[in-house]
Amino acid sequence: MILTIGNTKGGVGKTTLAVQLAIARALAGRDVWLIDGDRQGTATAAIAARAEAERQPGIACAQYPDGPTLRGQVQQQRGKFDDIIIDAGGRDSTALRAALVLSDVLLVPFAPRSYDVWALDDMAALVDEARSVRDGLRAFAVLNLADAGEHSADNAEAAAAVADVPQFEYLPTPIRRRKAFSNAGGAGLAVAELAPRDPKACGELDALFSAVFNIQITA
């Protein structure tokens, strides 16, 4: 699977999810390539911290913030990996556009804030553009940095807003704002590797992992 985690809106936690899913997939025995399509290089830094700590399994990671380079490298090397996870976005970029055309699945994290929900319309336009070039792109939205309360009105309103953007399917596997995710990500760890272990964070990540990697993709 080629999975892009992206959004034209910054600050939605896309890099955190990309790193978490890449490591979790590697821990499940898959050969994973994480591509950092953001000039800030946060995902690259996280994986470098993992390598310096000699944590296993190691994660292959490369930074390609330029669309043509990203496209060319994925086309040349996609056969070497079971899964490719691309961290792209924070703005409308050539890397994000290239990733959408290459991907089987797009995961768009958004926070329960008005500006984040409105940004889904920008991503919807990019999804339409990518689908005009390549059939088969599945696009999903997931609530990230959600309020911790199980019955938060803001969470519920944000999730309901996805229904107004037909390009996306909503994944009912929210990731809540938990310190474990930031602590783990900064060290290049999956939340399951962090000590002490946060069972709620692990459960949320496991639910998202299962939802994403059980998506049926069209060849």
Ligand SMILES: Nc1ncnc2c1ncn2[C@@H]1O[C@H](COP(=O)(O)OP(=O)(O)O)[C@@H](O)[C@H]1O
Given for the second form:
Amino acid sequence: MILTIGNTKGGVGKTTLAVQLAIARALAGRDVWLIDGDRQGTATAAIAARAEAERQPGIACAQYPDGPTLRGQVQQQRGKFDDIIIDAGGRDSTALRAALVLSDVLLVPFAPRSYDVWALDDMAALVDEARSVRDGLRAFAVLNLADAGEHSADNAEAAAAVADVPQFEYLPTPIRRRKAFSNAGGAGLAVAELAPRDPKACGELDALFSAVFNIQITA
Ligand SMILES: Nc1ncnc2c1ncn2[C@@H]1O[C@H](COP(=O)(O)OP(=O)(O)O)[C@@H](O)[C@H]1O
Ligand SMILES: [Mg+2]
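Now show me the form predicted in complex with this ligand, since the one above was the form predicted on its own.
Next comes the full complex, and the chain you just saw is listed first.
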């Protein structure tokens, strides 16, 4: 599967979720390639920290903030990997546009505040553009940085707002704001590898992982 985690808005957890899903997929025995499509190189730095700590499995990681380079590399190398996970973002990012045309699945993390929900409209336009080039892109929105309360009105509101954007399906596996996610991400660790283990963070990530990698794709 080629999975892009993208949002034109920053700070919504693209890198955090890309790193978590890539490591979890590698721990499940798959050959994974993580592509950092962001000039800031946050995902690259996390994977470098993982390598520095000699954590196994190591994760193949490359940084292609330039869209045409990303496209060319993925087209050339895709046969070597079971899964490619692309961390792409930025309003003016050519990497995001290139990634969408190549991807089977787009996952858009957003935070439960109205501004972020509106940013889905930006992403919806990009999804339309990608689908005009290549059929079959499946697009999902998932809450990240959700409130800890199980029945938060904010979370329910955000879910309802996704229903107003027909380009997206809502993935009902929210990730909540937890220190385990920020601590693990920076160190290049899966939450399951972090000590002490946060069982709630692990459970949320497992649920997201299962939902994403069980999505039926056409390609
Ligand atoms: N679920 C979460 N719980 C706690 N902190 C989070 C969570 N998701 C992201 N963060 C933190 O929020 C900040 C922005 O996340 P990041 O993944 O870098 O966003 P983006 O890549 O979309 O800009 C980082 O400091 C990250 O550690
Ligand atoms: Mg990022």
